[in-house]
Structures are given as structure tokens and as C-alpha cells.
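Shown next as C-alpha cells: one chain only, the form predicted alone.
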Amino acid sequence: MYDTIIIGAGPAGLSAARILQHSQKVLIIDEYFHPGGRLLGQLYEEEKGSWWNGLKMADELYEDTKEKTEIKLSTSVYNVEFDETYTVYTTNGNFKSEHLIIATGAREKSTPLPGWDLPGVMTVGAAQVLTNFSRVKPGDKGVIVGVNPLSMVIGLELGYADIEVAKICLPQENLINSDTPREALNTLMSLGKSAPSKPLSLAAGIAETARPFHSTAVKLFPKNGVKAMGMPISIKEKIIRINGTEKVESVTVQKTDAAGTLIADTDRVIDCDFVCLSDGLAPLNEIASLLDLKHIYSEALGGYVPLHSEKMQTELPNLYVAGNITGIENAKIAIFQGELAAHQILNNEALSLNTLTKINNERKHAKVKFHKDLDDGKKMVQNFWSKLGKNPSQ
């Protein structure tokens, strides 16, 4: 019997354990063979000369927890039940606890297109982990399908490893994906000061007050895209096919008008040996669903998230959520949310309030927001929490 079981050995789960382990018997369960979750592979420059190294952070969190916290890796959870206490069923045995933290993170979304089953096609997250964690190049020259904060950040990371990114552009429209050039432009604008070129960075500052002019901006956007920080970015070209026999050899792109409609006879082939698919991230909520927790759908949060308070409490007693399962944000916020869940379990209200302030400050000043209406999504979840008759501050 454990005091707290944590499902997920990412930034949220490890940071929660780091606090709880000093006064509780804690177990962390994760299906991957290495702790760290989405920290693995992250490497980007926050400020000039200041780098965020996710692998280093993962190692530090693991070093801080491995002696006092029991950690079971390569272990999958296939069921969870609640009957006064929590029973977690895994491929490595069944375990009980009084408290449970679900910190399962997020999954990558990808849009299918012709040729996506060829060897050499992968998600951008897979390319990131291969490059920065496994130290294996996914290839020499790649194309990224999808214009979003995740694809931009990982595109830069590939560049740090001297891997050429030949093109970043949109996928062809289908039943799953309907991204338009205007939406892609809004994404570039939403990157704010971290936008991948000085003109876009400056434009981002006036974007909110200049929305009526975005249609004109799309029309004026160069047909062949822009070169920014070594990455050719195009919002008026779509990849219609991945080509190859036994592996990726090239992609075929076609120009579009400002509305995203393909223009006939504008096909061209771009040589490459790998392709990364990127349609963003979605909260990984299967474990929460096993407990029949209420979920809220929000595009601003990345999809369905478990209903929870701003202090990570769910509708079930002693059950907390933390990290990207609550909405897609950066790793720093996931770390703070894990700490907040731990402080709540220990009934430390002063530290809970202090950590909540840190979350709000980091959210306010984050250089990259994965969804532009994040704050609205968070407010919607808290409104639904209030309608349950719950205190939003619990």
C-alpha cells in the first residue's frame, strides 16, 4: 500500500514525487524505458546564450527521486479502480494507494496523406527524440508537414544538429485536416517574440490589433515562402504526396491561393530522405477516462481534458491531474503543476498558493503558446468546475 501513486514519469510526475517522497511512500509508473517524458529530446535557446536542456532536466529530476521514490519503468497501466482507495492494474503487478496523480502528458497528432506509410516518415516528436536523446539522425534532409509551434521548435532543434530542413508547409486538405494559409499565418504571429524571423516577430506585436488585415497579409505572403533561421517556411504550398519505393525519396508540393485552394499545374518535387508529420499535441486522457471522470473539450487546450480545479483536484477524492493532461503547455508549467498537486496532497496551502502564482506568471510570460486562446480554455474549465458546486480555489 502506497500513500501516493503517480502515473507518468515526465516533468509533472517526477516533480510531484520529489516533494512527496520526504513524507510519503511514493510509487511512479511509466510505460517508457527512460524517465523524463516529453523532456527527452527538448533543446532550445530561451534567451541568447541561455539554453533549456530537457534531457538534463529529466536527469536531475530522476537523480532527486530515484533513492526515495519507487519507480517502475517499462510498465503499462491497463486499468484503475476506485473504492475508498485506488487500485492501479499494470503489466508489472497491481498496486494500491490513498492518493493518485495522473500525469500522463500528451500524444502527438498526425495527418495522413499519400505515402505516409513509407519508411522514413515519422512524427516531429520522434525525430526530436532520435536526434537529441538517442543521438541518431533521422536523415540528412527532411520536410516537415504542418505549421505550428511544435513543428517550428523541433525544426530549429534539427538545425542545431546540422540536419537540413528543406521545407515546412501545410498538408493537403482532407477530412481530418483543413488548415488554411490564414490559420498558418496566425500561428506564426502567435509565436510573438520567439517567431522564427525578425519581420514576423515585429508583426506579432501588432497582430491582435490588426486582425482585419490578416487576409491582405496572406495574399502578400511570398508564394515560395520565407527563409527564417535556416528554415524555409511556406503557408501557400501544400504537400500532396510523399514519394518513394522502399523509403522516402521526395515529396510533391503544390501551390495554393490565399484561401488554401490548390492551383493546378503548380506541382514540384522536393528531394528529401525523411518526412516529419506535425499536427500538434493532444492531452493523453485514457487513464482518466477509466475512472469515468468528466471531461471538457477545448481546442485552446488541445482536446479533451479531465475536469479539475486550478489546484489540480478532480471530482474524485484524493485524485489529482498535472501536466499536459490538463492542456498543452510548456514543461516548466508541467513541473509547477506537479509540485502544486503534491502540496495539495500534503495540505500545504501556503506553498500551494505560491506555486499557483508561479504557474500564472510562467503562463503569462511564456514565449511560445501552443494554442492562442489558452487562457480562455483554462477559464472555461474553471467555470464548469464551479457549476459542479466546487470551490474554484480547491
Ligand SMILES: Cc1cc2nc3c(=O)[nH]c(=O)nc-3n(C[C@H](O)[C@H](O)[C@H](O)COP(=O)(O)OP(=O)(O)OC[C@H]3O[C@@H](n4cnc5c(N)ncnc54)[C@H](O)[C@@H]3O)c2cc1C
The other form holds:
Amino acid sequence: MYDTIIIGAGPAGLSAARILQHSQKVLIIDEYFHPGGRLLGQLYEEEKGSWWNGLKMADELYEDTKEKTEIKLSTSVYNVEFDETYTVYTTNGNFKSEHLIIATGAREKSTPLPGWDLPGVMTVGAAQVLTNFSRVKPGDKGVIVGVNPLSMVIGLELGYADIEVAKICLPQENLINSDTPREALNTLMSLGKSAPSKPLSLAAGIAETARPFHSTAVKLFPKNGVKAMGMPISIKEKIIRINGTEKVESVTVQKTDAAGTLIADTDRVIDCDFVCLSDGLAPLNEIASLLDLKHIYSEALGGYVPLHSEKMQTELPNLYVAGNITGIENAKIAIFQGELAAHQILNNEALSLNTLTKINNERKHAKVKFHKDLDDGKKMVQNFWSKLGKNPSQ
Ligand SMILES: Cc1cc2nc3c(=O)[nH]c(=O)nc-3n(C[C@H](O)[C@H](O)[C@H](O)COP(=O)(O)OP(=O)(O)OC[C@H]3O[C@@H](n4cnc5c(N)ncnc54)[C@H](O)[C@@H]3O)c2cc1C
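Next, report the structure of the form predicted together with the named molecule; the form predicted alone has already been given.
Okay, now the whole complex, with that chain kicking things off.
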């Protein structure tokens, strides 16, 4: 019997273990063979000369926890039950605990397109891990389908590894993909000062320049896109097909008008040897759903999140959530949220409040933001929490 089991050895899970391990018997479980979660692929310049190196951060968190915390890697959790205590069912045995933290992170959403089943098509996250963690080039010249903060951050990271990004643009509209040039422009504008690097600020700046024109802003955006430090970003071209026989050889793009409607006879072929799909991130909430927790849908948080207090408590006793399962945010926030869950388990109110302040500060100044309306999403969850009769500050 453990005091606390943590599902997920990403930044949220590891940072919770780092605190709890001094006074508790802690087990942390992760299905990947290496601890660190999505930190493993992250590498970008935050300020001039200051780099966010996720792999280094993951190794530091692991160093701090491996002595005192039991860590089971390559182990998937497939069921959880609550009956006064928690029973966690895994591919490597079943375990019981008094407290449970679910820190399973996020999943990538991908965009169906003709040709997306060809070898060489992958999500942006796969390209990120291949490049920055496995040190394997996904190819020499890639095209990224999807204009969002993640696709642009990873486009930059590919550039650092000397991999050419031939185009970043929207997918063709169908039942599932409905992004318009206006939404893509809004994304660029919302990056604003929060853009994690100079080139993204530049792209955001170009979009910002168009802001005064409001209704004509999309029309003014150059048809062939803008080039920001080697990244050709285009909001008025759509990928209509990925081409190849044995593997990816090229994509076909077509120009659109400001409303996103394809313009006939404007298609052209761009050679490439890999394609990255990026349709954003969604909280990975399957395990929380198994416990029948209420979930709230918020576009700004990335999808369905388990109902929780701002101090990471859920409706069930001794059950906490932390990290991207509570909404898509950056790794620094995930670290603080893991710490907050741990302080709550240890009933340390002073440290909880202090950590809450750190979370709010980081939210204000975050270099990587995934949705401009994140604060509204967070408020909505807290409103539902208080309607349940729970004190929002719990
Ligand atoms: C593809 C991708 C790229 C990202 N890139 C960036 C970026 O560049 N910058 C940035 O700030 N943020 C990025 N993020 C957001 C990122 O998720 C956060 O920065 C941070 O890693 C979230 O931490 P976490 O601990 O909540 O989850 P994660 O880091 O995702 O860790 C969750 C862990 O839970 C494990 N897990 C999940 N389900 C189970 C299960 N059933 N059984 C066992 N283990 C399980 C996973 O294997 C994973 O190791 C990215 C997210 C994704 C998905």
C-alpha cells in the first residue's frame, strides 16, 4: 500500500513526487520508457541567449526523485477504482494507495487528409521527439499542416536541427478540419508578445500590423505567406493532398481567398520528404473518466477537463489532477501544478497559496501560451466547482 500513486512521470507528476517523497511512500507510473513526458522534446530560445531545454529539465527532475520515489516505467495504467482507497491496474501489476494524482498530460489531435496514411506523415509531436530526444531527423524537408502555437514552436525546433520547413499552412476544409484564414490570423495575433522567440514575435508582428484594418486584415495578408526566420507561414494556402507512392514525395497546395475558399487552378506541388500534422492538443482524460468524474468542456482548455478546484482537488476524496489534464498550458505551469497537488496532500496551506501565486504569475507572463482565452476557461471550471457547493479556493 502506497501513500500516493502518481499516474504520469511528466513535469507535473515528477514535481509532485519530488515533494511528497520526503514524508510519504510514493509510486509513480509511466507508460513511456523514459521519464519526463512531453518535456523530452522541448527546446527553444526564450530570451536572447536563454534556452528552455526540456530534456535537461526532465533529467534534473528524475535525478531528484529516483532515490526516494519508486518509478515504474514502460507500464500502462488501464483501469482505476475507488473504494475508500485507490486501486490502480497496470500492465505490470495492480497497486493500492490512499491518495492518487492523475497527471496524464495531453494528446495530439491530427488532421485527416488524402494521403495521410503514407510513411513519412507524422504528428508534429512525433517530429519533435524524433529530432530533439532520439536525435533522428524525420527527413530533410518537411511541410507542417496546421497554424497554431505548437506547430510554429516545433517548426522552429526543426530549423535548429538544420531541417528545412518548406511550408506551414492550413489543411483543406472538410467535415473535421474547418480552420479559416481568419482563425489562423487570430492565432498569429494572439501569440503577440508571448511568442516564445524572435521569429514568432515577428510573424505575430506582421499579423498585428494588419489589425487596424480589421475586416480587410486577412485580405492584406500576403497570398504566399510571410517568411519568419526561414519559416514560411501561409494562411491563404491550403494543403489539399499529400502525394507519394511508397512514401511522402510532395504535397499539393492551393490558394484560397480571405474566407478560405479554394481558388480554382492555383494548385501547385511542393516537394518534401515528410509531413507533420498539427491540429492542437487535448487533455488526456481517459483515466479520470474511468472514475466517473464530472468533466467540463472548454475550447480554451483544449477539450474536456475533469472538474477540479484551483488547488487541484477533484470531487473524490484524496484524488488530485495536475498538469495538462486540467487544460493545455506550458511545462512550467505543469511543474507548479504538480507541486500544488503535493502541498494539498500534505495539508500545507501556506505553501499551497504560495504556489498558486506562482501559477498565476507564470500565466500572466508565459512565453508559450496555447490559447488566448485560457483565463476564461479556468474561470468557467471554477464556477462549476463552486456551483457544486465546493469552495472555489479548495
Ligand atoms: C506533442 C506535444 C508537444 C508539446 N510541446 C510543448 C512545447 O514545446 N512547450 C511547452 O511549453 N509545452 C509543450 N507541450 C505541452 C506539454 O504537454 C506541457 O509542456 C507539459 O509537458 C505537460 O506536463 P504534464 O506532466 O501535464 O504531461 P506530460 O508531459 O504529457 O506527461 C504525461 C505523462 O503521462 C504518461 N501517461 C499518460 N497516460 C498514461 C497511462 N494511461 N499510463 C501510464 N502513463 C501514462 C505519459 O506517457 C507522459 O509521460 C506539448 C505537448 C504535446 C502533447
